[in-house]
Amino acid sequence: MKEDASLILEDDMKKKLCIYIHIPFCPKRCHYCSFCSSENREDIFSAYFGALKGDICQRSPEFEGSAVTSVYFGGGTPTYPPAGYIVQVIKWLKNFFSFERDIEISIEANPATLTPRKVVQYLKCGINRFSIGLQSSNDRILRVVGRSHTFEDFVSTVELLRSHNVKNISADIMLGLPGQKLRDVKKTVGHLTDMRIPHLSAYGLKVENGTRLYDMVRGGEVALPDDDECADMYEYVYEELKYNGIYRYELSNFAALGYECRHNLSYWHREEYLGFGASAHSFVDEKRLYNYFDIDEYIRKARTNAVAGWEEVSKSDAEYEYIMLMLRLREGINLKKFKKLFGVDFMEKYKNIVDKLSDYFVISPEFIRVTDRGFYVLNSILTEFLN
């Protein structure tokens, strides 16, 4: 026993570090996406994650023997490169780092990129929990955003995952795509809460210029619903997916309990991440660094130095940054712990906007945290501390 507990105390004591691996390749490039991704480049493979174990390999070593708390593929599609690459990732990350015992590891998915052998591959290199791209059950709007899948790929790749007894599955949605109604975000609930899916995260579309749908938009090819119509559909998501059991811990993401991401719950309490792979973003010592954007770019330079700048983060836009990220979450900022990270009292230092827009706070002696109603007003309140 004494064994045991030198060595959970020894686990305690590592530094703590969340690790994101972005993985830019697609087989289709969906009209809204502004990431670093890549449609059609089967070619680069190869020479794309050698240049990740490049990267891995060049900065690692500073960390090692760091505890990993969760690992996330992102991308791009992470599930339409064979799986034996991911595998190797996981395995070059290994010979650096300590993997908590109960570690999280996601990797994102698109209906129809995952095969019954692919969920083996992954499930024994220890991925644990799947996030699908669903966007919207209407397969009209999701030809008309450039999706390379159907609602019934969605409910194909469900099934694949629970049939290898997949349980932590999450599903993204996103709300103001070019012809949605509020008809079609219920139909879309439903379906999801029928399947009894425990993670839901429903994101906003945001038209960036650059896309193709910035074009379409612009071109009057499509149209988009207005701002009401956004905010009841918000609503609607918020108010079901409550009734059915999954609750809003973030401003956009839904879970039953203990089916939170501990990954995005570690970004959202500012703690260190180390970001591999193209455009990816590591967030150590107060400092925020950035990979090479350009896909052949970060190929030619991973193995020597993939970070292509950094910025220090002053005292100031941490404690708005801390502010902002606490605020959307369900549970708010803990008071005693602000104090200790900024060394100011929250209460006494923004008394005045606390005391102007104390309707949409719940406070009490432990914490402060925005209203229901407050979530609908989220930005303007920020507006305030960030002023």
The other form holds:
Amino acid sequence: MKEDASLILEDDMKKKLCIYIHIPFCPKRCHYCSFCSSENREDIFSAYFGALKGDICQRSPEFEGSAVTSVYFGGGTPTYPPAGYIVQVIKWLKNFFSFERDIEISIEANPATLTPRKVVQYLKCGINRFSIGLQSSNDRILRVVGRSHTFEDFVSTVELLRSHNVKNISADIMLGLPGQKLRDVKKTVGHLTDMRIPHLSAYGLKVENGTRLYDMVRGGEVALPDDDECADMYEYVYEELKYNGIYRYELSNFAALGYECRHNLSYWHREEYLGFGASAHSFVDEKRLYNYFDIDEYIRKARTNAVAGWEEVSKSDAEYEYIMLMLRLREGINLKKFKKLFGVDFMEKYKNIVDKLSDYFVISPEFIRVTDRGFYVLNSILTEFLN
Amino acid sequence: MSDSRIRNFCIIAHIDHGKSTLADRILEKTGAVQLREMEEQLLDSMNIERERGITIKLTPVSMRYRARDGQEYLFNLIDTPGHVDFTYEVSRSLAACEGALLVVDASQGVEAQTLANVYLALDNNLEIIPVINKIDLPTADPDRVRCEIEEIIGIPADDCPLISAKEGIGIEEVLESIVRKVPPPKGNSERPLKALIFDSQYDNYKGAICFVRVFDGSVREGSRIKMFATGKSYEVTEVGVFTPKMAPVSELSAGSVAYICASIKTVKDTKVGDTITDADNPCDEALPGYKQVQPMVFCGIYPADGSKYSELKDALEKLNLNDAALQFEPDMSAALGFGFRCGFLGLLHMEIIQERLEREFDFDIITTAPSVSYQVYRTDGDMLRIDNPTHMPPQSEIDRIEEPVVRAHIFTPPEFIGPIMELCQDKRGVFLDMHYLDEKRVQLNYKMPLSEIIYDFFDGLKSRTRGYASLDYELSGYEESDLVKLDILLNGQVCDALSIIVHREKAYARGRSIAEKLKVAIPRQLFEVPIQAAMGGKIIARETVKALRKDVLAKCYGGDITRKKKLLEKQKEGKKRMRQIGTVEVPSEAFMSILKLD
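For comparison with the form predicted on its own, kindly provide the form predicted together with the partner chain.
Shown next: the complete complex, the earlier chain at its head.
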């Protein structure tokens, strides 16, 4: 098993940070999207990035000198605005922070938004990981959920990246899409393993109130696979990727050894991160902060303070968060570390739950983690730990 | 007004024959209420009564009527319930009257409840005035109905008023008949006070209010009165009549139907059927009163939120203030925690109480399957009365079980005899006899276990006869029967709140049906949940709720851990509302789902 990253980090003296940058722009919004994104708003690119600069300049000095281990451009579609904006953001960040030598800089990309010119610019400013939203290799499904690309676009995007020698490529796929069958998932996964994509995220679709898809489902326009079908899909993804040497390191994330997403892991490890941009979240000094969700409001407020609200995480909440986050990981909870962090013996404190759910836990003297069967019902397990 | 111009009467009828509408018209005609105050079913003051078109409470009202003879008469009308569950309430109002209007639907004719009510009225020596209603309907056949009244009931109907309460036709006829036929009260205002409490009501300001019929003597504000049953004395604070709103008057004399307030703390001190007399100058003996009503149907009522036990208790006590027939005592279930075992007059009464708890008190409740009261004879000779399946002794200790049996009278058009017989047979009914009332109406008499009547019988009867059949029944005793306790096991553990007592032959079908319903109502959990129905130690049905396979949160969007935590907390809240049966989490709806009939 890979060594616990957070344990290594502890020995280092310098404050470590991850940085998240939100780019809320898309050429077209997907029907299931409830995130902070806007459709076709090229008119406010410069206003937004100006605000983003203000946000970074206003909140960074406090953490000046911290060593950044990862930067993540999420969206939206960060590859939609001209690459020059992204290049600048990295420049601004470097004014305040020192970037670790082996820093991971990821950018989410949608197929058909990357051009050779953009790729060159991204690579030049240090971006070294591309996460491509594929969702499905079935073009019909892509159309139904309002994706503005085809599977072929994905293939060309990967080829483009590889022609520039990019290895660290991730593909996002979704399970439980309208009309999706297990055989669709098999095909999608088959393509990805054939293409030797070293990192995969497989997220279950959640139909949120207020989205276009929500109305489509309610209106009977589309039908969703049931929970059993979704579980079959998930299990297939897990088994098939494992067979291909791509391991589940987190509930929804799968990677060949060495390709785990550091930024992603930092969330689950309860490491500190700063989020810039509309709706971005930060976690510093046991406080969870969130920025204004509305893009226009963010633009208005970012120069003075982009933070719309925050919450102090209490000691008991921290413990619960830790359990909630660490059980998502293959590594599970390190019992020694748990005791060091919270001053209690996990196995003693939660004996009743562990006994009751013994079928769902793998226990060793060093760690406790959930079984394969436990991953996809993790919520039910986690609620047991809430009192 | 002299006693000779007082008329005390009630209206009796089968349900839906237009009793409350006739009452409305009488009120209008006598000017007791102005048209602008008029609402339909004026005397049915509870929303539930108006919505269901039924009368539950007795509502008295006083009116003045100037008759054709030029004299003004005082009418005291007491509206009565028409449903079989509330026969007891009917008998209470009858005891306060000298006459009864018997309303019969001109197309439906004499129905089961018509007859039952007539017998009650005859028992009370009332003058019965038949009234044929709904003559405006195209299907009306007043001549046939007149014959039915004469032949089946045996009272002359040649000059009975033909009316349409809905259209206001013939109402004056009815009023004149009352003047002519209902005898005036025979009381004597000079004698010591003797008044019958026929109902009572709780008022936050006035305390328990007695609804009374004064037979002898008089009473006024400041009088000192005494209750025969409790021996307690009170000073009268207010007397009055119903217009139908309560209107104070200076004095009540013999013959009045009225109310008395005397700062009485609880309705328990105003026992329905008790006699009120003068504390200083009491009468020699009490009026006959009524026999104590016995609940026929029982069920457990629990708060859906286990912590709300004391609120539920308050709510039941409040309902009890105006509904003395409701009985309840604290009960404890392993599955549902603290709650109450409640006794009701019948199924409708039970439904009404449940609905009132939910609507008037905004209470989420869980109820268990309705049960009757069984007589269980143990091998040691002891007899236990069991109305809660949980308290059933082990089979090895039971010598025999007897169940309450009723005589059911079903009135129907002849074309439905076949389906009704089939239904009765299916419900373990024993055919007694059948006779044609005329060529269009048949009366079928069956002996039937009460437990079968309260389980789906009425609905079955209505659906098989397109609503044409009517039912009445009275308890006829207890009979031995091959009864067993059916337990439901969730993951191997008996859930006491789901146990029922059934006839052995029905156990398999009921067990299967309950297991199937629970399978749908219990959400998937981390473990597979076997649902078993067991009789004695034997499993007779099994279903399985498959183990949960998907319960995850999607993408952690932009590091929003707080949202994840909140979603889990919400899920946890949902779980907390469920009942824990061993390792199985059971939502309240699951308990209710088994009560829904197929």
